[in-house]
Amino acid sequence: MSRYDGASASFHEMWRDLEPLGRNAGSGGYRRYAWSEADVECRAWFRAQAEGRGLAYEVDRNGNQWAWLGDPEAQDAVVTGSHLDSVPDGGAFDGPLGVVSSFAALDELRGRGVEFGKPLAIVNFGDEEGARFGLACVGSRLSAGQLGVEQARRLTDADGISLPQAMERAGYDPTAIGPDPERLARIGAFVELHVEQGRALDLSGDQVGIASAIWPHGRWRFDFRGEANHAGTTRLVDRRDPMLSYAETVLAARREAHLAGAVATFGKISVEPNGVNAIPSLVRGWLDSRAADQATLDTVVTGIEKAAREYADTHGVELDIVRESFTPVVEFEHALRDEIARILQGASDRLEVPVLGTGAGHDAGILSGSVPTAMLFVRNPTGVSHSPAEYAAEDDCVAGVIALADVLEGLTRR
C-alpha cells in the first residue's frame, strides 16, 4: 500500500463522520453557526479525533480547540488547522478540509515514523465565518488582541442573544475571553490548509498551491431610514422609500468595483417592517468589499458611500454607515513561504509550486501579526465557495494531506 492509500483511508473515514453534521436536508448546505447545536457536534467530533490519537486536548479562553502532540508549554511549536463553522448554507470544504487534513497529515507522519523535534498542534478556531454575530474570525481575533473584550461581549445574533450568552448555553465559560499572548508565544509557525476559493489552481493544472497574500477587506453596514407608509395609497412622489436608495447603492457597488478591478457585494439585507403592502421604514444592508491593495479598496468604498448619500438625499432618506470589521492586507511571511516552497519542491521533484493571492479572509491572516503564518490551497475545480456546490476531488484532497504532511515534517525538523 502506498502512502497515498493510507492518507486516503484516514481522510475518507474522518470526512464520512464529519460530513453529515450541521447539514440542512433542504438546501444541501451547512448551517454550522458558532455555538449552535451543530457547532457543538463538530466540536465533539474534534475532541474525539484528538483523544483517539492520544493528543492532549484543551480549549483556550476564547473557545478555540487545541490538540497537542508534545509539550504544550514548550516554545517554537508548529501548528496547523482551520475552522469547522460555516456561512449560511455553506459548502462542506471551507474550513473543515483544513481540520480533517491536519489530523490525516498527522496520521501520515506517524505512518512514516517521523520523530518530531518540536511540539505539533492542531487547532479549530471558533466562529471564523462570522455568520451568527456578524464579525469574522472572532476566536482568532480575540486571541490576537484584535477584538476588544467589551466589543466582543456586545456582539449579538439576529435573536438578540449575545456572544457570552451563546457560549454559556453551549457549555463554555465566557468570563475569560480576551487576548492570549502567552499561548501565541508558543507558536513558531502556523500553516493553514484551505480549499481554494477561486479557480487559479484549476486553470494552472496544479493540485496544491501556496498563498502569497490576503487582500484587504471589510464589512460595512448601511442603514437607510425612510418613512413607513401604505404601498397602495401613497403617491410615488410622496414617498420616502429607503428601498430605492438601497437598490441604487447595490448597483453603484457593482459599478465601482468593476471600474477598480475589485469586488463589492451586498449579500445581506434586513427590512422593517418587512410587509408586502408596506413601504419600508428601514432598509439595512451589509457591504463586503475586497481589493488587491488598500488604495484600491479605499477608492471603491469611498465611491459607494458617496453614491449612497446622494441617492439617500434624492429620496429624502437618512443614511448611517458603520464599518463593522476590517482586515488590512496580509503578506504572509516570505521566509516561511519560501521554506514551504522548498519543502514541497523537494518532496515532489517539481521545479515550482504555484503561489497565489486570495480575496478571502482566514484565521491565518489574523494571526500573521503575532506569529509566522502561511497557507496551502487545494484545487477547487469550479471555484465555487460559500455554496453547497463547493467541491474538491478526493485525489486533490489527499494530495493536500500529503503536501501538508511534508510541510509539517520539514518544519518540525528544521
The other form holds:
2 protein chains.
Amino acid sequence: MSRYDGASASFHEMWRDLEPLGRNAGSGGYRRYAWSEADVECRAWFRAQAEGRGLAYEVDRNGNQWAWLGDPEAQDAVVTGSHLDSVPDGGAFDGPLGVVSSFAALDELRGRGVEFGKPLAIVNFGDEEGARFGLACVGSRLSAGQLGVEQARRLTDADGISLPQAMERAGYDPTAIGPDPERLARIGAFVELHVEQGRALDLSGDQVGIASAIWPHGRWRFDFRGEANHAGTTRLVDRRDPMLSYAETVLAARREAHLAGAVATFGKISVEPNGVNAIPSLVRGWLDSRAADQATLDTVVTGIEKAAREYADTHGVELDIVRESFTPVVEFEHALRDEIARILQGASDRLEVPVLGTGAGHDAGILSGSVPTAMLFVRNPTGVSHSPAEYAAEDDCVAGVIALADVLEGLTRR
Amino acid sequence: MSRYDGASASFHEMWRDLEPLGRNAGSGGYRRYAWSEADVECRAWFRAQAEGRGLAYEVDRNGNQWAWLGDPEAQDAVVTGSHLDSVPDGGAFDGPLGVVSSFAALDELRGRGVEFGKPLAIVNFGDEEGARFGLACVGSRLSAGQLGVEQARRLTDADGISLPQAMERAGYDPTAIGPDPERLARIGAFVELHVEQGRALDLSGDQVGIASAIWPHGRWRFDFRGEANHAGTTRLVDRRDPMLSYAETVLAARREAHLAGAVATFGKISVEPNGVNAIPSLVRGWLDSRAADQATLDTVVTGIEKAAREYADTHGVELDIVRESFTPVVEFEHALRDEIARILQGASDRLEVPVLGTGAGHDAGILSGSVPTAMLFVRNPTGVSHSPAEYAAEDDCVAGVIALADVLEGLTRR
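Form predicted on its own done, so how does the form predicted in complex with a further copy of the same chain look?
Below: every chain and molecule of the assembly, starting with the one above.
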C-alpha cells in the first residue's frame, strides 16, 4: 500500500459522487449553471461533505459555501477551495478538482495526525464561470466589493430571471448580498488548486505548478447593426449586411492577437432575425482577449476596434462596442508564492517547482486584492478546458491533493 | 372624384382591418406564423371578406382558403390571390398586398359593371413563408404534389408540434392533406400580385411590372466542427477554431456572388457552446444563394464550397455541407405573360410594361408546374422586404389594384 492510498481513495469516492451531477448525456459535458437545479445538487454535495467530516457549515451573504475546521471567527485562517459551477458543456475538472482536492487534502492531513495551529476552511464560490448572468466570479466579486450590489441585482439570465430571483428559487437569501470585508479580513491565506488550462506543465514534465500571475483580460461586445432584408431579392450593392463586418472583424482579431503574442476569441454570437432567407439586422459578437501585460492587451484590442470600425463603415453598418468586463493583471503575492515553493520543494526531492502565468480568471484573482492568495495547477495533458474533453490523469490529481495537503500543513503551522 | 376612388376606399378599409392582426408591438413587424392565433385571425378576416361579398367560401384539403364568384366546379377559372402569413417580424405587404388587392380588384370590376365569362376565385395559400416548419409554400406544394404527404406529416415546429397537430389546433382538418390535381386542373390562369422585393421598378420609374421568372435558389447548411477549448488559455497554434473558417466562408460567399452577379447570404448561425470564453466546438451557418440561371448558381455555390473546404483544412476543422432545399428556375408561361402585357399596355397609354425576374420564391412559382401562372409586382421604393420597414406607397398599391382588375377583366373575357 503506497503512502497516499488514503488520499487517493477519498478523492475517488468524492469524484464518483459528484461526476453525474449536471452532466449532459448528449455532449458528455456539464451544465452546472449558477443557482440551477444542477448547481443546487452540487451544493448539497458540498454540504454533505462538510457535515460528514464534522466541519462547521455556513453560507455567507453572497451564497458562497464554507466548511470550517476550527473557529470561523478567529483571525489568520487558512482557506482553500474553488467552485462547482461550469461553462456550457464544460469539463469535469475546472472548479470541482479544487473543491474535491480540498476535502481530500484535509482527509490526508487528518490521516497524518496533523494538529492545526490555525482555523482551516474549504470554500465553494458561487457563479465563478458567469455562464448564466454573463459576469464571471460573481460570488467572490461581491464579497471583495468588486461588484456593486445594485449592478448585481440587475443581472438577468437569458430567460429574464434576475440574480436575486435565481438565488431565491435555489433556496438562498439574496437580501444581504454585498461586500464582506470582515470575513475576508480574517483570512490569512487563500490557496486555490485548479486544473491547468494549457500545456505548460505537460511540456515541462511536471505534475504540479504554482501560479505567478493572471493575465489582464476583458470582454467586449460588438453590435453590428445593418438592415434586415430579403436574402433572395436584395442586390449586393443595396445591402447593409452586418454579417460581413462581423466576419472581417473575427479575422482581424486573430491577426492582431497573433502579431502581439496574445489571444483573442469570438466564441459567442447572437443574430437577428437569424433566418436563412433574411439579411441580418443585427449581428452581436463577443470578443474575449487576454495578454501577458496591459500594454499588449491595449494594442490588440485597439487594433481590433479600429479594423471593425473601418469594416462597418465600408458596409454602411453601425457599430457599437461595449466593454462588458475587465480584469487587470493579477500578480499573486510574492511572499506567499515563495513560501509555497519552499514547502513543496521541501516535501519533494525536487529543486524547483514550476511557476507559471495563466490567461484564465479565477476567484483567487479576485480575492488577491483583499487577501494573500496563491494558486496550484495540476497538469492537463491535452491543455483542453471548457470542453467535455477536459482531462487530468488520476496520478496527477492525487499528486495535486498531496501538494495541497503539504501546503495547508505548512501554512497552518507558520 | 378620381376614376379609382372606389377601389382606393375598398383597399383602405380592408388594409385597416388587417393591419393590427399579429403585429408585434416591440418591433412593429408581423408574426403571422402558419396556423398560429394570428394566422387564424387573418383567416377569419379572409372568410368575412368573402362572405361579405356574397362569394362562395371553401377550404381545400390542404387548408388553403378560396372565395368563388361563379361555379367552383366549372372549367377554366381565373384565380388570383397570395398569402397572409409572414416571416418573423416581417412587413405588412409581403403576401397581404396580393390578397387585399384581389378583393379590391373584384370591387373595382363590380363597380365597372363587368360581366364575368368565367368563374373567378380569390385564394389565400397557407404557410407560404415556412417560418414555422422550415419549409416554404407548404399549402401550394401539397396541392401541386410537390411535397409528399408523409414528409408533410413529419414537419414539426420549434416546440415539437407537428403540422397536422397545428392545423387541428387551428380548427382545420389535416386528415386529407395531399395532392389536389382535379382542383388545379379547373384553373385556367393564376395571377399573383406581390410587392416587389427589390428596387427594379423604383429604378425604372414604374408602378407595376410583370414577372418573367423566379431565379433558381437553394439553402445549404455548413457545419464547421472544431474543438471547444478555453479562450483565455489555449495558444493560437493549439486551436481548432471553427469560427475562423466560418468567417472566411462568409466573405468568400460575398466574393463569389459578386463575381457572378448572383446573391449569396449567411443570415442564420448556430454556435456551440456559444460562450464568451469558449472557443466553439461547432459553428453551423446557413447559406442562401440564388442566381438568374442554374449554371451561374452552380458556379457560385461550387466556388463557396471549395473555399470553405480549404479554410476548414487550414484550421484543422471538419466541414460537412448539406443541401437542405433547392428550387429550380421557374419561367412563367410566356403566352399568359404576353397576354397580360398586352392587357396592361392597352389599359394605359404606355408602350411597355416592365418585365422582371425575381430571387424570391412564391406560390405562383410552385403552381407554375401545374397551371398557367403569372405575377404582377408593385413598386417598393426602398426594396426592403421581410422587415418591419417593408413599404409600398398608397398610390402604387391602388395602381396595382387597377392593373390586377384590368388583367382579371381581360382574362375572364378571353
